[in-house]
Amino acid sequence: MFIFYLRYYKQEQMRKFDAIIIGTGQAGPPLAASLAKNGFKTAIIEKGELGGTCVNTGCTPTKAYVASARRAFVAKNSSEHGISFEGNIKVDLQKIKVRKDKLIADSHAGLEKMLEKEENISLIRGKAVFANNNTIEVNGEKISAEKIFINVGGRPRVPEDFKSVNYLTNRTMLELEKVPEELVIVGGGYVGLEFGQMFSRFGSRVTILERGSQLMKKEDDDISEAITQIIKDSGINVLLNSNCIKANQANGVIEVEYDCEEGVKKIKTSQLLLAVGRVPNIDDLGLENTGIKTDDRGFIQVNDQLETSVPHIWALGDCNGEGAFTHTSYNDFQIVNSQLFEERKRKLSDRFPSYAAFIDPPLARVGLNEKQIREKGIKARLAEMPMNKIARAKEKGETAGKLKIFIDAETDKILGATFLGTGADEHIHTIIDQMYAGATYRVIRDAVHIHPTVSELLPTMLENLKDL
């Protein structure tokens, strides 16, 4: 009798908060610090590491990986520039690695201090599973709230026929202490090609196989080309049209079957990494014992306010389905935020779709690109630059690339832009600015920019517009 009491007293003093928000991710730190600044008491819930992808697998660390890569580059093909180094250049994982978790323990102090300090806020370590609309159960203990928020992120979508290897993923592949030999990747986007070339400049024989046509697919042809050729010259062998099939493994080797146009083939290895996508980490989140509907991707449905389909509970980061990039995400928050304590309402709608691929050189993105422009029927000119014929480009000695801006022929506004080249991450927000800002392409036109620049080009570049 006593035991029973004990349980019904236990459950009518379920803790309640204001507000929960699960996983803290790119949206959920600045979150919690804002509802606690605005009187809310704050439950913040992580079953892993604090930051979420960006800080523990995806931004932070890929991007160290990416400087040490360069600097082997530069140290091994500088002769052309007049620079020459005696001796091997040797790679050493074991310290690229260590640097690595020095950045990402950095960050994981960082953000504990931050959640810790705040007497508002309330960091609880465990896995949280919706129990009902309001409710939320962690480490055996059920916590309510009126508002809650979803940040659970993603992780690498793993096909059922590769799960019996010792596959790796962006995550796993963070973790090696040696250089691999050979490695294999399953898959052309952005994240196959940025490990593919790091792991080549650092001495690995590396081979991508991709289902389809060209590398980079959601590309315009002649861009999916000129990375195509990039990824080639950095020694890498691009198998196209190969779709890969099963793996199996013997005695430490991996043997990937895949179908091309010459028939089935196999391919063996040491070292397989698969990069063919992610998935949203809802499956065990107990979304079936609330009213919150996800799409047929398997993404969380919110309407413009990030708002899931039930009103109290939002949706924010890759769960969503709405960018899976730190800088959507980091905007996720700023939407909410916006809605709940500010003046000036931001909405989903008002975000131009942006991204970098940071191989060498750099992919860069904004709204629309040449397929999408003729998919909508849009009447559209286009402002176009090869790389070699760019000043700053040749001094430097990096050529490849081109740059694309698109100009919509009734507003004269700019529909988009993409950037392959030298400094594209960087100068692509030239572009960007101005779309925020609403302005036509003539702002850019007659501008003066600063010599010798590769963004000097762009006001060249808009006077010789074409009708695409």
Ligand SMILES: Cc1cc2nc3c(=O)[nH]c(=O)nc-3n(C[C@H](O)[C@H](O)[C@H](O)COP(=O)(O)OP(=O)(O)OC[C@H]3O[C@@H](n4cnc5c(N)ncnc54)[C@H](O)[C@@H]3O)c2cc1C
Contents of the next structure:
Amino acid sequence: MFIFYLRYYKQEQMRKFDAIIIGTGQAGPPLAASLAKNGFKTAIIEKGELGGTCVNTGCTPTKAYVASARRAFVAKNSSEHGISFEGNIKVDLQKIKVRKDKLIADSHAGLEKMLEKEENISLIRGKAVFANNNTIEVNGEKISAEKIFINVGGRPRVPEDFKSVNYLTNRTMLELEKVPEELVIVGGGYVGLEFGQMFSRFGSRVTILERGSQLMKKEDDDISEAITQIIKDSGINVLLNSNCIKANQANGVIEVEYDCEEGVKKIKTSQLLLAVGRVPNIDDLGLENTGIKTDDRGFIQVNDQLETSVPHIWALGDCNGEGAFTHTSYNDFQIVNSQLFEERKRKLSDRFPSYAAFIDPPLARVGLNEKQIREKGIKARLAEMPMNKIARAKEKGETAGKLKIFIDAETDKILGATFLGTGADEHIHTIIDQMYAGATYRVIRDAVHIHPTVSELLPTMLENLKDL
Ligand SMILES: Cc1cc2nc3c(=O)[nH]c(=O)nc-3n(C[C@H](O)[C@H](O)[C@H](O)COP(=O)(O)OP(=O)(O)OC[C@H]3O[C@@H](n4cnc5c(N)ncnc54)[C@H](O)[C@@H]3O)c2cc1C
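Requested next: the structure of the form predicted together with this ligand (the form predicted alone having been shown above).
What follows is the whole complex; the chain from before opens it.
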């Protein structure tokens, strides 16, 4: 009777907000702060850990592990530089994990403080489900708002063929306390490669199974080949063209089957990581109770301002399928925020795609690559340079990779760049900034860069353009 009364009372007293945000990923919290500052009474709802994927199971923890793996690699491989270590080099995964957990805890504390100090923000812990276009149900309570922002992110895709085994995902990999002897990774995208190289450096015997004919399949063939060589040189067994991959488990041992067209081959392993893409967290969000449409890839459909098909509901971050990175999610916040509160209106179409894979050496991309330029039939010119011709790379003893910059042959503007090599994740920004400035390639060509750096070669490369 009392529970019935409480439910009835809650429904009668439906809390009304000016804005509701679902999810505390990379867009939700800064948007909550801005809405609150602009006088909006805002509810932000989170069903899991504050900060979402990047903070808890994505960028922060993986890049902390990449840093530990790099230390292990340097400790084991410095004799050519005249440095040797006596005795064993020990990898202590528990300690690596403690360091990672501390980084995450610090982020949680910062985020919680930021959300709770603001009078206009109510942080609600629970799972949000749409009841209709203006109403959200959370913890049995209905709340409503004139404006709703969806920032629910995504989760790892788990194909049916693996559901019966104890597979690992990016989340559970980061909970391991002992370095596994063997690790089989299904998927040759950036998540698989980053985990593969780091665990190989920690001491696991790693195999990467990729269904396609190359690792990082969106990249140009020469870049994918160079990446494959880097990964193989890390001691990883790379099996490309591995069709019909599936797994069984008996007595704690996982058996992975692949290549069924040429006869079935099998690998036994104690640990199996699935890194075969991600799906948006929208299947249980109650979208069927709203007018929100999804696209044919299963993401929430948005326009250039990130409005869904219901104009007072926006979708930001990985769930809109327009980007799958922290910087794209944060930029989604900037777009929506500018549309609401700023004079200069930002749009999705202003953004150049950019990303990095934090293997060692890293891959960094902005704009179009050679494959895409050829597909689009754009008349372009190319500047390229192998890393083994660059003084700083030679001095460091890190000469794997190459740099490619693409120029529009008609406008002289930069179409994009692919940098694979030491420091690529930082010096790609030289190109990114010029692209946002709308500059021609001549601005970089005529600049004087510092010696000895990798960036120093960018002006020189641009002196020697060839037709694509
Ligand atoms: C292993 C790995 C490494 C990565 N490394 C990088 C990197 O180096 N650089 C980079 O830019 N990107 C990286 N990414 C991608 C990056 O983590 C995401 O793109 C980024 O977190 C943006 O996510 P988001 O803002 O869309 O939402 P998320 O960060 O996924 O957050 C969504 C939040 O919504 C909550 N939520 C979902 N449904 C509901 C609901 N119904 N009710 C209430 N709350 C809900 C979730 O619990 C979650 O907290 C990595 C991803 C992975 C998996």
